[in-house]
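Heads up, the chain below is alone and in the form predicted alone; it's given as structure tokens.
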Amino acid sequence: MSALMERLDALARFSDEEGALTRLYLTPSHRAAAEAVRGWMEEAGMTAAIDAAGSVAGRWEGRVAGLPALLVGSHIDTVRDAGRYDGNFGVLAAIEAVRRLRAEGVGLPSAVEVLAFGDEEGARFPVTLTTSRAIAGTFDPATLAAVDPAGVSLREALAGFGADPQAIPALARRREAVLGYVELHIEQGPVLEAEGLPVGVVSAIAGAARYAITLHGHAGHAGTVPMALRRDALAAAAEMMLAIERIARAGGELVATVGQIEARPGAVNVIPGEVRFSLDLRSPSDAAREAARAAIAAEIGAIAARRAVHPAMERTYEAPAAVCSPALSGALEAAVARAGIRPRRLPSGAGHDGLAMVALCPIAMLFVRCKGGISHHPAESITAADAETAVAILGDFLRHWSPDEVSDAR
């Protein structure tokens, strides 16, 4: 087993619960993992520290000290009962790439800063991307009042972790000191495996919007109300869900998901009088996503009118798409091609720290094939060969990319 895969196994041992990998932001397992990552950064030749928001930052100077930095990294927090590669792989792969370049005596025309973010998943507090927003300069101090299910505030958790909530605004990087952000990440989908490719270059991180849709019909006796006279909210919701699927199937890279549904009163012998269901809508094109929303809203209105139910559609979350930098993505593609692999561009339907980092600098991502497209699950799996390929491509990218190309495109 390679040293990288061994470290991924070692990092997976830092967990909040026995027998499963659950590492939530600012927990003792997060602190232990951050300390381990800091140690590995220092072994690789970087100066490293855990910052005021709980991220680990390691810096490797370029040929001249004090040069602007290319930021490379990912996150080390997890969902509950997680796999061991989501986020963690990108952090440890970046450390390994720096270690190899430094061992070979390579000098780069920029500094490299490896970042291990602590709150990408948003699995503990009702906020997310806290740590990358701190670096990007978009952290909202109001989120310090957010509380976890145990009633602990983010402010209290930061203090308990040994971080400093008051110092978070000072973490914001100056734009002139940052050249870009690059992240290696498992695909979390089946495309690369289906095409027999170990890696792919991300074109954009999809924008997402979530909605709560409520339908008010009329409850009634299941045996006494004729079918033609019913105002069945659940039957209306079922027709709407099929319409949502039809619109999404015609939308190219658009995806739509109804993941939650609740029918009331919820009795086996009562016609549902009220239904509430969720809608998650994503696309790498914000315009396409908005067009789909409008089409879905029109369909919901038409179905509701025909079935005599009253609809309400409330947006509960929205984040715009983050388009990857043509210059950085092109340099990644060139490194993929030099490795003898057919370059493949694909969007990311999942969110990543790049959604926050794009406010600071150009971003790019390299996806790594994962078995069955499975992620956020203990069965999450990548091969040692694919991991090695990705590290080699990142190292080659760092050798060949030109900071001037990116600065010219900003």
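Write the structure block of the form predicted in complex with another copy of the chain for the protein whose form predicted alone appears above.
We keep it simple here and write out only the one chain, dropping partners and molecules.
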């Protein structure tokens, strides 16, 4: 096993729970993991500290001190009962790439700052991306009042962690001091595995919207109401779910998911009079997502009218897409090609810290193949060979890229 894989295993031992990996933002296990990451950054030759929001930031100066920095990183918080690669891999891969370049005596035309964010999963508080928003300069102090399920506020949790809520606004980077943000992350999907590729370059982090759809039909006795006299809310929902699938399949990189459904009254011998179901809609193109929403809403309306059920569609969440920088992504892709791997662009359907960082600077992401597309689960897995390939590509990218190349998104 490689040193990087061993270090990923070591990092996975910092957990709020015995026998499972659960490392929520600002918990004691998050503090312990952050201290370990800071130590590894320092071992790699960086000047490192844990900041006022709980991020670990390690800086490696370029050929001369004080140059603008390329930010490279990911997050070290996890969901409950998590896998060990989501987030953590991107942080340790960045430290390893810097360690190697420095060991080889390479000097870069920019500084490199490695970041280990702490609030990407949003698994503790009803807010998320606190740590990356702090650096991007979009932190909202009102979120300090958010409370976790135990009633602890974000403000209290920061203080308990040893961080300083008052100092968070000062973490915002000056735009002229930052060149871009690059993140390595496991794919969390099956595309690279299906195509036999170890890595892929992200085109955009998909925008997402969620909806709650409610249908009111007419409940009735399963034996006594003839088919022609029914206003079955579940049969209507079935027709709508197929329409949603059909629209999504025609929508290129768009995905649509109905993950929750409830039929009421929910008895084996009663025609459902009411159905609620969820819709999660994502696309790297906000325009494509909006077009799909409109098409779905029209289908829901038409099906409901034909079946005499009353529909309601409520948006419960929306976040726009973050498009990756063509220049920074192109430089990453060039490094992929130099490694002898066919460059593959793919969208990220999952959210990442780049959603916050895009407000500050150009962003780019390199995805690493993961087994079965599984994430947020202890079975999450990557191979040591793919991890090594990704680290080598990141190092090669850092060695070759030029700060002038990223002007497209400034």
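Rigid core: the largest C-alpha set superposing within 1.5 Å between the two forms. Since the model is a prediction, treat every value here as computed from it, not as a measurement. Positions refer to the first chain, counted from 1.
Superposition of the core reveals a Cα shift of 2 Å or more for R230 between the two forms. The two forms, fitted on the rigid core, differ between the two forms by 2 Å or more at the CA of P272. Residue displacement note: I244 has its CA displaced by under 2 Å between the two forms (rigid core superposed). For A263, the displacement of the CA atom between the two forms, after superposition on the rigid core, amounts to 2.5 Å.
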